[in-house]
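Encoded as structure tokens, the following chain is the form predicted on its own, with no partner shown.
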Amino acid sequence: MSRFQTPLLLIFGMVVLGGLASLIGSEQLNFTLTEMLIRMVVVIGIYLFVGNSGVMSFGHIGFMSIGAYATAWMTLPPEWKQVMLTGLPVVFQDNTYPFPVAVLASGLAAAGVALFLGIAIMRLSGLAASIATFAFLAIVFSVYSNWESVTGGTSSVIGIPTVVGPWIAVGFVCGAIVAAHAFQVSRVGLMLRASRDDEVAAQSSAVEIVRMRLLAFVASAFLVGVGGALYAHFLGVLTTDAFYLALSFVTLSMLVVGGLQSLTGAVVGTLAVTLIVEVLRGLERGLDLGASHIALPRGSQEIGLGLALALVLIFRPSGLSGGKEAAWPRKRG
């Protein structure tokens, strides 16, 4: 039951964090809550190859946006596609699919194109590595920008069906969740975190590295892309924009805020960074005191995150989860 300790008690957090969303109603929390979890989803799938493998990569986002348009391909009605998106083939182009089915495409997607893109790129190491997953996201932020008979350029997709609630957000989190947990105490997450702590002791126990990495950049990114086509799901409208450097500073942030070799930090990490960036966003709309309005420049979000990055890689390199997975407290005596 030990080893189960760490997913119950997360699932049990998500599940009580959006019962309480749902008791206070408030429509703009739900709206922050949901889009949070969304976030959670792409930071666990992040966490599931950079966590352990520790390889850091900067191009997950890549397959967010891949995820997030191939379900707009999948779900928006026919006549918009057949004006606005002529380049799609045929076989999206005509039909609609269900929400479920254009979700398990999307995160397939990602998936499939990390497999092709990680043959190469996981045969690098270090700098190397993280420089070439950034030019992944720098050439599919290119192509989808450029590519508008398929995305429609930098022209906005709209139309695509908002079905992603909060609880619906909590449902696939819970699911990243278990999904996350079970690879890192699998044979192979063993085996992949034994090469993060110790590349050469893991090539001398015959640990194939390149392998172990592979099969987790891939896992990963069809989590990246489910939580892309979620994001698609609860928007209705995406721009590439969205899906580039500022997204990326955002969940990298939340992962290591959090702590980047547990699970558990990844969840802790996600809801420290969302509390700062709200809190910030709310004094920048400002307060009313008397007949004052007081408010912080714009930007402060920015700058908020960054100080309590820097902050946490100061004084608490290992995130505020400690590197450790959340337990049940021990009884003593």
Partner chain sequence: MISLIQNLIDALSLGSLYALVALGIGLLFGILRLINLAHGDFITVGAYALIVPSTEAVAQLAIGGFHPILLLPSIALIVVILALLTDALVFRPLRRAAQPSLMIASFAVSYIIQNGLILIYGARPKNLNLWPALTGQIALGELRLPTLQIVTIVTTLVLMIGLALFLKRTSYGVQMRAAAEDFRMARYLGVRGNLVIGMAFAISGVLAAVVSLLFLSQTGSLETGLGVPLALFGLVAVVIGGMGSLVGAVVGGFLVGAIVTLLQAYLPVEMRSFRDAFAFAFVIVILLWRPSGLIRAKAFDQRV
Contents of the next structure:
Amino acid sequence: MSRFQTPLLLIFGMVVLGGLASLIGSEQLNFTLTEMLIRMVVVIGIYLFVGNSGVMSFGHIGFMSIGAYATAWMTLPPEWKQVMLTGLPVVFQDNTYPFPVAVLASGLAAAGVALFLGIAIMRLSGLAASIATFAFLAIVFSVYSNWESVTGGTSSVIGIPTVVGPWIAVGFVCGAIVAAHAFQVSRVGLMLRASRDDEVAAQSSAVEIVRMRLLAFVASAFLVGVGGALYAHFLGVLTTDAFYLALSFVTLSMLVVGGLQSLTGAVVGTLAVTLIVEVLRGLERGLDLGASHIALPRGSQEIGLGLALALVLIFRPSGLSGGKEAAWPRKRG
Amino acid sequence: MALLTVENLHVSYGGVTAVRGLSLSVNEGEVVSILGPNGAGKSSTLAVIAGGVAPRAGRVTYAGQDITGGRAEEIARSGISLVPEGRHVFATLTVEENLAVGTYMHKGKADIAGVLERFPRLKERRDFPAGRLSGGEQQMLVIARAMLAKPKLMLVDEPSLGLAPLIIDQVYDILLDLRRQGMSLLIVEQSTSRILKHADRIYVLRGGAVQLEDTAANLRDGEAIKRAYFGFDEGAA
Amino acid sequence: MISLIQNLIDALSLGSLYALVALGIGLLFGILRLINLAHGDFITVGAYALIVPSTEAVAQLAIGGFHPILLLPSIALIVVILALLTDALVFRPLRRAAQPSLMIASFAVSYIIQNGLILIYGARPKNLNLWPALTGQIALGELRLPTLQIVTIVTTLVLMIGLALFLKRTSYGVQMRAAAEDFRMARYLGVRGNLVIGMAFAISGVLAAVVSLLFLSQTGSLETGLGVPLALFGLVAVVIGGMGSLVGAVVGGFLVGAIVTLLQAYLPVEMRSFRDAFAFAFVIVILLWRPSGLIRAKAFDQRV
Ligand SMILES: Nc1ncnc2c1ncn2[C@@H]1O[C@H](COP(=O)(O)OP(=O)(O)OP(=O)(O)O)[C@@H](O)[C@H]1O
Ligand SMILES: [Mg+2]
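Please supply the corresponding structure for the form predicted together with its partner chain (the preceding block corresponds to the form predicted on its own).
Full assembly next; the chain just shown is listed first.
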């Protein structure tokens, strides 16, 4: 039982959150909550690699992009695809696939790319690997922004069925929590975490570490790809520049603010950053205090987030979670 | 009068404890040596004295001042020079530039030429990148560089590591010369023979703590050192 | 023949810009092991500093109206102050932090600066025609060379020679090189760490300021993200050239300039828009083939 308390607690928390939101029933709240939960899937996905391997990745939003466009290709109405995305293979142009199939396939597409990329770069040292992930992000962005016949280029893809609401998102978050937890308590996960803490002291050979990293990379890309697909089915509209530096920054902030080294951190960080961003966004819209309307200027929200991240890095480098996992309060005894 | 005292020093790196409760002192004009096996915490101790590592607990006093946890550059400027283990030459800088780095903290003209007279091999290679020197030459270079910093106390970490006996003799000749000029020395070594000949006092470290402390004269036969070093037979003494 | 020379000049002037950016990034990496993702935003700030702070759509010159002899130092000073502030407020408290934290912190700085610019100047791009005189051409027989490209190349040469002399001939330069090789050892020899790092930030700021003026003269358009692609290519150049080696950064910069120009000139038209993707893919290839880059710096210690 105690082994599973972390995922159970986290899942419980998310279900309560979903329940509260549906009790309140505000459309705005539901929107924010769903977006946050989808980002949480992504952040948990990034955590699965970064937290376990200790290698920083700046490229995971590239997988999100891959997942999002993959599901668009599978679920858009054929008439639209045949006109707007003329470069798509005929199987995609002529058919539409149901949501679950499309989401799964999107995750697999991202995982496939990760496998290919990972085989190449997982043997690099931490720093070089981080830079390579950065280059990957730039490649995906550049290709998707320019491949007009398949992604619509810089114009947006519209009309993706918007089927993802808060409860579906809660479901996927729970799935992600279970998957990430299962990985980190597995033999591979434990060994990888040992190698993270001290590459020299870990008992495993270099080849083994590379293979374990690769596994984590592929699994994490799968989750992030699924997150991307969910995002597409939540917004219904895609543009390539939604999946670049800004979103990378927000998701990395979530991970770091919560604490890179624990699953609880990924969840808590997503919550905390969303809260910060929403409060600041509210302030940007403005407050009516008596006769006067006070509003923060545009850009304050992002600056606030940047500052929050810098402060966490300086004063609490292991994040809000302190690198620890959620647990029941110990019984006195 | 003790020039340097270290009291109850504790050092740890993350979860690894390297030094636990070490105390030692070096008097003015003295040559003191720290002996001990790999991982005993010798280098860590020197690093703390020189300000490269912050201790978890304990106190370092130098010339009557508390320098615990001070910044490395300030400690260097106050007259302590560390020659770390493993010959840290600046590989792409020339020999002369390497030496120059040791002199910048003194405003006046430093005597690079004078020091080079003492090291003919370095003089010949003054425009070489230091990375291309042989191991022995590099060891000479780091000692010469530390000399140019004109310290009152020089900390030398395993100066003989990986050098041929003849070269080691030369290194020790220079160190003893420094002592004659009034410098105090704290030398870390793993091998006992030379130290017994040249040091005034000896500390034997193991597991991050001092196992034995005495004058070199009293330890002349080496037996007590061996016991402390390997940890045999502790109660028997 | 003519087109070949023109391509060469294109490559050299683009490479010059990238080399300057790469030097700015490489200098900080050499000493701090910091990959400064905010370097591009230093460049952006240098460009915005030319105009009156306002969210108006039309840019009004402020410092940009100064005589070049005053303009250059003013912009350089502003960017240097920004760089030093960044160090004091963010990177100094993180001196002992692990490398990923440093990189993320610089990402945060970048994000803050970009949005700070949006806050002050608004998000819309603005046209700014700095130094229209530079848009002309110099005719050399049949060859017509854009003045701006020549200015760019010459400026870069002058800056690189200046930097090389500083590093080689002055005591601070030697201290910086020593610190870049072995920061801890340099401090054991009394080299003041924060001073050296401050100087590195300052030089990096000067380089960024020069790039901002050259780049802006080329594009004529202010935009809060204008430095980002430059920083990305600069980072590419640093990686290709060899992290931790300044010569490598320069070589990498010119190489990236050459590659981009070649791709632009000789890729089939329908592939041209993927030019950047090829350049970044090349980074991955170089990392795999020679993880320490073309010019190998002394193996840098991962622990420090
Ligand atoms: N930077 C570091 N990070 C983590 N652990 C360290 C670090 N430096 C030293 N240690 C550990 O601290 C302990 C003592 O190391 P130290 O270098 O002080 O020993 P030493 O006596 O100098 O050994 P040697 O004779 O091998 O040089 C060792 O277990 C070592 O692994
Ligand atoms: Mg040692």
